[in-house]
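So this first bit is one chain, no partners, the form predicted on its own, shown in structure tokens.
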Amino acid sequence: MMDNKASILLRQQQTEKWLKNEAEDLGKEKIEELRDVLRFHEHRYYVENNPLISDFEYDTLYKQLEKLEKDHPELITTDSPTQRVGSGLIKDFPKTKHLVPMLSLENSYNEDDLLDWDRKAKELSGLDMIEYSVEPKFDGASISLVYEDDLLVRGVTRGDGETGDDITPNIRQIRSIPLSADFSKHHIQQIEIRGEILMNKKNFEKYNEGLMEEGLPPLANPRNAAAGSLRIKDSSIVRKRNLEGFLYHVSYISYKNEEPKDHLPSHSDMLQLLWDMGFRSPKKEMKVVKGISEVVKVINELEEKRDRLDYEIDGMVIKVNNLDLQEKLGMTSHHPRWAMAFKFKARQATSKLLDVQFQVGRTGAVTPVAKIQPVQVGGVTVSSISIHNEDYIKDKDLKLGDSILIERSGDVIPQIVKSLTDLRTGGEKNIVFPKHCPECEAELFKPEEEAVWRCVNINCKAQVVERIIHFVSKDAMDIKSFGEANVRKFFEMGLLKDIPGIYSFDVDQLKGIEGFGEKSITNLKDAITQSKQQPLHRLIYALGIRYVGETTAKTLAQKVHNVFDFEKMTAEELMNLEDVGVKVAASIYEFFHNHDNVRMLEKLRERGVKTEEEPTTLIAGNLSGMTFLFTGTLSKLKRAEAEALVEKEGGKIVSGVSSKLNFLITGEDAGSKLEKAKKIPSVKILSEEEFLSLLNV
């Protein structure tokens, strides 16, 4: 793949020319130039994560190519960027043999295993010290790609190692995998490349958010999301999953005529070749070291950083770097002798499902919570796990008394991976989902399009308490000293019955109650008073309207003068607002056309809570029009305070590093966002001190 300065400038010049072009009737050579331009930008975006044009500009070029190919169907090629798009449902995935069997790697869980493996490798090779490559062991779905005459002809799952499922239509949807590569210049006729399909952490979070918005349970880990996506029979859906492919091994090559003399000497050279050919190989993540003691250092360094990486990894892969030496060491019937997988500390554990309790949330959703035998997973003791809804229980085939496998990756909430059905004794019992609310006994209701049972009694005690807890929370009205424990205590004591009651709460009644001295009471009074002046977007978020998060609340607050303005808006008018779709609009409309909710807002206004402010869409400040992102731990400001300073001056907070970002502000332990930003010349990187100087603070 082109990466020198002159080539980049040439592609950029061609890009600018095509962006001005109106897709006139052009010949074969010009259409191929446009394809090359699109391939170049796909590589910059999906492989190098360093785009040179905006998404809109890419889409403009793509539409031009679509039009040209529509006008000249005889000029369409199988490796054209337009040919990634799936043609619909796949009836079945045919079984296909790998050109070379996909063997497993020998696993190591401790340093002694590595030392022993190194000793054997040195004995077999006759060397005193071996050069090793060390790279992340990506936690995804293994695949094998075959290219013939420069074109991608086959993508196959690992299967049993000998035979896998041909999922080529789905592989073609992954834009970090080239549809063609110039292997001919290396005299290669056919090549088989091994790799891993992944969903990065950011896309995984978005994917799970989408599932939960639909009332579906989130997936336990990105690996399951990636593997499941590859087996979807509608390839057009796969395209939307934002999967990525890392290619890390060439398992087979056949050459045209005779084998070239420029033989690659090492595994690291092979990864560099794949990168140069346009593949996302782990050449940037890999380190080459001499001796096993240096290998151990690299492993320890990366295990400490694993939670800050963009991808889930479950260990490191160590390979003898010299390819001739790999061949000399050979293989057993199960694994190569020249490679070893070092697995990080387990983040899975087995436990027992002891009981299920049903909890009612602020929107009435009834969520089953599994009570399990306490077990350590990823450094945390887990005793409770949400099991989401009735369908989840059926899909996982969970029963009381089951042995279960659980997983916790990084800071992710623990999930049940599966029930260990082979260990059942016959004494297990079915989990019975209630038909009535466990708190108020009202009959539960489940809309046809949802998976969640709900209590529709708005006065249900559990819902009232949860709504109050959300209302006073840090990201909502931020009433300090009014946390969850105190809300529950005050409610049980009869001192607090609803949200408006917060502002008529006789705090002096707390005198004499343990934990509430004179200072605590004064602080609580002040916090309640100060919360009355919170900005409108915080009030909107605090109301707990279904599907309305903090970002949507800010958007809504910018479009109205008074919270009661929403009462006058139709669902269609709401849908015209940014970030508001059909479900969100329907939820907002329903909330503001419920008499009890409107009356609650009237009571809040009567008690001094600010329900109006001037729209803020035209904020002008020193940072107007600029975008900011924070990474790492700030020492002088909390993250929320720093973001508020930016917004106060007219700046905008964005969620990730891209060419649209103007400033990245770094604190201690800045992670992958900093590394990404360094690759984008237009992003300016500032320390916390430089950021404060920018604001003259």
Contents of the next structure:
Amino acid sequence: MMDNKASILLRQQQTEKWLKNEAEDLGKEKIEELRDVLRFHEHRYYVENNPLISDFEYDTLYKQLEKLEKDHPELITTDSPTQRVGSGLIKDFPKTKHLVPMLSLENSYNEDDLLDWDRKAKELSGLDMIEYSVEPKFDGASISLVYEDDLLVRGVTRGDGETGDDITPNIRQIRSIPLSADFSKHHIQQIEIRGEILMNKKNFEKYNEGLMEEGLPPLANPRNAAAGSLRIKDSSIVRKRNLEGFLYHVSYISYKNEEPKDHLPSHSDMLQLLWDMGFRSPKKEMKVVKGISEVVKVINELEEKRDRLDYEIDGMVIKVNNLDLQEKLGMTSHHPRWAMAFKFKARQATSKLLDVQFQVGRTGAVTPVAKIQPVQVGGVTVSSISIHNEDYIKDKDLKLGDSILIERSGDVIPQIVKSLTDLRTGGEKNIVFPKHCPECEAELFKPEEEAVWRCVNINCKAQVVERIIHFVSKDAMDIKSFGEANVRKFFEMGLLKDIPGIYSFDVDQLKGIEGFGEKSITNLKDAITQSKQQPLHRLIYALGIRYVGETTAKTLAQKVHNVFDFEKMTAEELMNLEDVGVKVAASIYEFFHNHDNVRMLEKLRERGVKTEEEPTTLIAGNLSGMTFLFTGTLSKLKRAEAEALVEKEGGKIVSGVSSKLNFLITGEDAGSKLEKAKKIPSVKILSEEEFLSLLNV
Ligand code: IVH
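Since the one above is the form predicted on its own, can you give the form predicted together with 2-(butylsulfanyl)adenosine too?
Now the full complex is given, and it begins with the chain already shown.
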């Protein structure tokens, strides 16, 4: 894939021309130029993670190509970016034999295992020092791709190693996988490439959030999400999962007529070649080192960084770098002798399911929570785990007294992977679901098409408390020092009865109560006052409308000026909003047609909570002419990184707050600059999160 300065400029010029729709004289070459422009931007976005245009601009170009191809169907090619989109449902995935069997890797868990392996490799090769490449062991679903005459012809799952499922239509949805590459330039006729398909942590969390908003149990880890997504029969859904992948191995090559003279010397060269051909190989993630003690250093460095990566890795793969030496070392019947997996500390652990308690949430959903024998997983002690609903308990075949396997994937909440049924003694007991609300005794109710039992008593105290806790929580109105424990305490004491009560709360009455010194009283007052200015999307999310998670709330906030606008919208109008389906629309409609909810919002407005806001949109790559200033400590980015992002998009960093400032981005403990900015109406104050989401980062 070309990426030198001149060719980038050329592509940019072509991009601008196509965006202005100035391409006249349409012919085969012109349409191919637009395809190349789109392929270039796909590569920048999905492979290099460094886009040059906004999503909107990409979509504009894409739509142009779609239109041109519709008008000239004779000019469509199978590797056109528009041809990723599948048509119809896949019936069955045909079984296909791999060109070369997909072997697994031998595992190692400590330094001694590695030293042993290195010693054997040295003995077999007669060398006294071996050069190794060390790269992440991606924790996803392995796949094999076949290209013939430059075109992707097959994408296959690992299966049993000999034969896998042909999932080509789904593989075509993964935009980091090129539909064609210039193999014939290297005289290659057919090539088989191996790699791993992943769902990154951010998309995984979003995906799980969506499942939970629908009342469905979340998945235990991104690996299952990736593997499951690859097997979906409707490719258009696969596209929405935003899968990505790394390709790290060429397992087979056949050449046209003559064998090429340029024989690849090493694994690192192979990763470079794959990268140059447009594949996302781990060339930047891989390090070449001499000798096994250097390998150990690289492993330790990466294990330390593991949590900061965008995707899950479960270890490292160490490969003999020289390809001739790889061949000399050969294979056992199970795995190559030239590679070794080093597994990081497990994020799984076994425990015992001791008890199940039933908690009532803010929507009345009754959630079973498993109390387990406390156990360390990935550095934290886990003693209770949500087990979601009755169907989940049945699916996982959970019983009281069971030994269970649990997993904590990255920052994700721990999940039960399975019950270890082989270890049952016969004394295990069924988990019995209550018929009445454990808090208010009202009879529980379960709509036929749902998996969740609910308490439908809207005044159920547990629900009221949970709604307040949700309202003040970090991702909602973020009223610091008004955390869960305080909400429960104030509610118990009769000081707080409902959400509007937060804004008529007499903080001074806490004087003299244990735990509330002068400082915490001032903090609490400030936090309540500040929260009145939270952006609209936070208020929408804080309301706790069913199916409206953070992402939907952000979309909704862009559509209205005032939260009361929703009250005037018909269900149909709501459904026409982008990303709002029937279920979400019905839920919003119901919420705003409930008098108590509207009254609550009115009270919030009367008490000074901001309920209206101009929708803002920024297009990435288009900050030119705008000025920015950062204040306080950012949590996701370093200050310099954030400033670089602004500058990359053409914006300017200024040093002080004045009427010339367009945006003030505030982190933790923002001080006088924030105060000053609040007094200048033209300065837009954004949180770090809003800044990132506006930039589409
Ligand atoms: S090399 C013939 N490199 O780990 C050698 N495998 O436990 C081919 N994996 O089946 C494999 N990241 O699915 C290799 N950087 C990496 C990898 C990797 C993940 C997976 C792969 C393999 C499994 C073995």
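Residue numbers count along the first chain shown, from 1. Rigid core: the largest C-alpha set superposing within 1.5 Å between the two forms. Note that the structure is predicted; figures quoted are calculated from it, not measured.
Using a rigid core alignment, state whether the CA of Phe491 is displaced by 2 Å or more between these two forms.
Shift at Phe491: 2 Å or more after core fit.
Can a Cα shift of no less than 2 Å be assigned to Thr332 between these two forms, given superposition on the rigid core?
No, Thr332 moves less than 2 Å.
Per-residue C-alpha change between these two forms, Phe279, threshold 2 Å, rigid core fit:
Comparing the forms between these two forms, which are aligned on their rigid core, Phe279 does not shift its C-alpha by 2 Å or more.
Superpose the two forms on the rigid core, then give the C-alpha shift of Glu649 between these two forms in Å.
Taking the core as reference, the C-alpha of Glu649 is shifted 20.0 Å.
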